[in-house]
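We begin with a single chain expressed as structure tokens, specifically the form predicted on its own.
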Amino acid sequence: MKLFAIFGDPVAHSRSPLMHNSVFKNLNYKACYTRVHLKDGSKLRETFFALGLSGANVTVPHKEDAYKACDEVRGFAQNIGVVNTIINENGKLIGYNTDADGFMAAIKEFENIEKVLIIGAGGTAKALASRFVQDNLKVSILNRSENKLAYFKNFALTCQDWDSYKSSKYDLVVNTTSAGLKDENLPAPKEMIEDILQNTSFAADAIYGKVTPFLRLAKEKNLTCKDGADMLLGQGILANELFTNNELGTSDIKFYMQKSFEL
């Protein structure tokens, strides 16, 4: 029996165990998936091995620590220094990032996206910004403070903090911060969010399982909105393929993961 887990702080809200266990149970794959509440990201590697895991997902705020914990990083994650999926390959930790492709699958129905504003500057923001740049989209970053913006400036992206914010028009605004996950906070001052939403067509939030204050405000302005559920599903399918070494069919994985959202 293989054991998988998701590391995060917080992590009790995570639907990942329901998703992956639904696949394992219905497709008779001998594995189990659980949650691990990890406060200190630097302990991720030792905790992974202490639990005897075959693989893991990593959520906020440990995705950059997950990158450091790996012996080898493959694919898209190499470019961004952010890992959300880890595989134990003969005692070596191999890191991947499935967030960005999962998000791109989630926003397929949003049409004519050219200009994107990402709120936040953590691991998810890095993954999405890099992926958007690959698709030749114009990307801007807004973060509370300037000290986390150096990564994005290397890509010559438009970067602003709360003090330097200037109004502009966007096609899509994405909240990647944890604001609204455990509280009723907006990801930036209300006047700023009001202005942003007044000047965009689509809004997305990486948080799922609740209508965040950010999405509530977007809906009040009659914007087309998405929470993080489709992104979660998209990245989960890709992660499960890695966990099972592509032994299960993608359509089967998707079917049983989607069924888990009914629970």
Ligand code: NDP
Given for the second form:
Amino acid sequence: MKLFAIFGDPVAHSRSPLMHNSVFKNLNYKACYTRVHLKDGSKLRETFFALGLSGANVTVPHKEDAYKACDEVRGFAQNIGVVNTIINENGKLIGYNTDADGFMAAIKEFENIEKVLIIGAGGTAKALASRFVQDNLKVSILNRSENKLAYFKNFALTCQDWDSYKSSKYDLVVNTTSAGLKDENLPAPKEMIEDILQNTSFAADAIYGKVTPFLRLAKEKNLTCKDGADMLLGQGILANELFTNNELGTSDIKFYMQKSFEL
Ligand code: NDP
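Would you mind giving the form predicted in complex with this ligand, to go alongside the form predicted on its own above?
Okay, now the whole complex, with that chain kicking things off.
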């Protein structure tokens, strides 16, 4: 029996255990997936081994610590220094990032996206910004504080904090902050969010399982919106393929993960 887990702080809200266990149970894969409330990200590696895990997912705020915890990082995660999936390969921790491709799958139906505003400058923002740049989209970043913007400035992206914000037109605005996750906060002052939503066609939030104040406002303005559930599904399918070494079919994984959303 293999054991998998998700590490985060908070982690109680995570649907990943339900999603992965639904796949393992229904497809008779001998594995179980649990959650670990980890406060100190620097303890990730030792906790992973102490629990005897075969693999893990990592959520807020430990994805950059997860990158540091790995012996080797593969694929897209190398570009961004942010890991959300870890595989135990013969005692070595191998890191991947499945968030960005999961998000791209989630917004497939949004058409003619050329200009994107990302609100937030954490791990998810880095993953999405790098993925958007790869697709030649024009990317701007807006973050509460200035200090996390340095990473994005290195890629010559337009960066603003709340003090330097200037109104502009976008096709898509994505909230990647944790504002609205445990509270009822907007990701920026209300007048700024009003202005941003007035000047975009599509809005997406990485948060799932609730209508955040950001999405509520976007819906009031009749924008085409998406919460983080499809992104969650997309990254989960890719992570499960890594956990099971592609032994299960993608469409079966998708079917049973979607079924777990009904629980
Ligand atoms: P990080 O901790 O790396 O970054 C958080 C960012 O949010 C920082 O830029 C921070 O700004 C900003 N922030 C936090 N609180 C507020 C606030 N009250 N107002 C404005 N800005 C705020 O988090 P992640 O990037 O890892 O995750 C962000 C969100 O995305 C989480 O809610 C997570 O649940 C969700 N997520 C969903 C996924 C899915 O599958 N649907 C996948 C990945 C993430 P500052 O720099 O000023 O502190």
